[in-house]
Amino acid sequence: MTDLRFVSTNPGKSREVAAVLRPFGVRVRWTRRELPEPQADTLEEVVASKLDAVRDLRGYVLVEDSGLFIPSLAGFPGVYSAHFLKVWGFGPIFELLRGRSRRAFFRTVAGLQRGRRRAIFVGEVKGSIARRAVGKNGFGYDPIFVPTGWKQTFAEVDAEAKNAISHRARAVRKVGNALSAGRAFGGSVGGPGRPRGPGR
């Protein structure tokens, strides 16, 4: 059993983390604390600086951050996606849709660390913004977002559905897969062995 901590202020992404990497061997504990989530163009520079401010934890650390992106918008709300959404909600955004392009697209960016050594996981999932908010599973932008091929969004469906085939859960299965396989950092660090879990 691989022990891993999960650095966030949210439980409902600490449910989805710990259910995902339970099939791989690692046990997740929940650390509650607040990040720096500065003002930057990219999820890779936001976790970055995450990164920096867990330093003091030993042990396998992870934090991630996830935007929701809406090309149609220029990406927007993107690397701003839960500051917009604590302060305007939906409404704004089915607002700027209207006679726009629906398409939009999930994306996690997922930070391991261990001392020094780090390394980054990034998954995303493609889909459509609803015409209205559905659904009261999930968190975040969830009762908006219909992946592709789905009629649901994914405030809809159990945790489980969600957990199949969303941004998060394919970022945090590549830490599984590495952490299994023994090379999180792209060498030897030891582990549980030959990866257990589904790689997606």
The other form holds:
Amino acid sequence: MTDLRFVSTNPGKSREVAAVLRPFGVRVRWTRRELPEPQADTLEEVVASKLDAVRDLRGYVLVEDSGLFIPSLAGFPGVYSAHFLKVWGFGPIFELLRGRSRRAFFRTVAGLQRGRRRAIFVGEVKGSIARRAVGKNGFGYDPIFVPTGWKQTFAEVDAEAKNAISHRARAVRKVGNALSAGRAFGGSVGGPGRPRGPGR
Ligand code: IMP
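Please show me the structure of the same protein in the form predicted together with inosinic acid, now that we have looked at it in the form predicted on its own.
Full assembly next; the chain just shown is listed first.
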């Protein structure tokens, strides 16, 4: 068993991360801590700040930052996803998307740290924005996101179905693979400043 600490304020994320890492023999402990989210252009920059803020923690420490990107809105809400949802809800997204492509994707950047070593893992899932919010499961934008090939939103399915394909699960499975292969900070998995491209 490998122990890993996942630092976040979001219990939904923590449950997803724990379920994805369990089959890799990784036991996840959730540390609830508010981490800095500086105004930044990329999720990678936000993750770097979060990793700086958890340097006091020993062992494997995992943080992540995610966003919903809508290409027809120039990538909005993207890195502003959390702030936008808190202040405005889904309404303005439905308004803005009238007559525009509803294509969207979720992206997660996960940052793993142990002592002075860091690695970044990326996951994405493509889909589209529903015409109205549907479903009670999950959190955040789940009620308005329909993955490609699905007829339901992430909020209409159970955690297992979301974890089969989600952006977060894809990024975190790479963490699990790297840890179980003993090459979390080296080999072919991206180290600091060498993020791998969008992952499937
Ligand atoms: P952050 O990574 O906590 O900054 O999340 C950014 C925003 O995207 C927040 O509003 C989250 O609720 C939302 N978000 C992150 N991951 C997901 C997800 O898996 N499903 C739906 N919304 C998400």
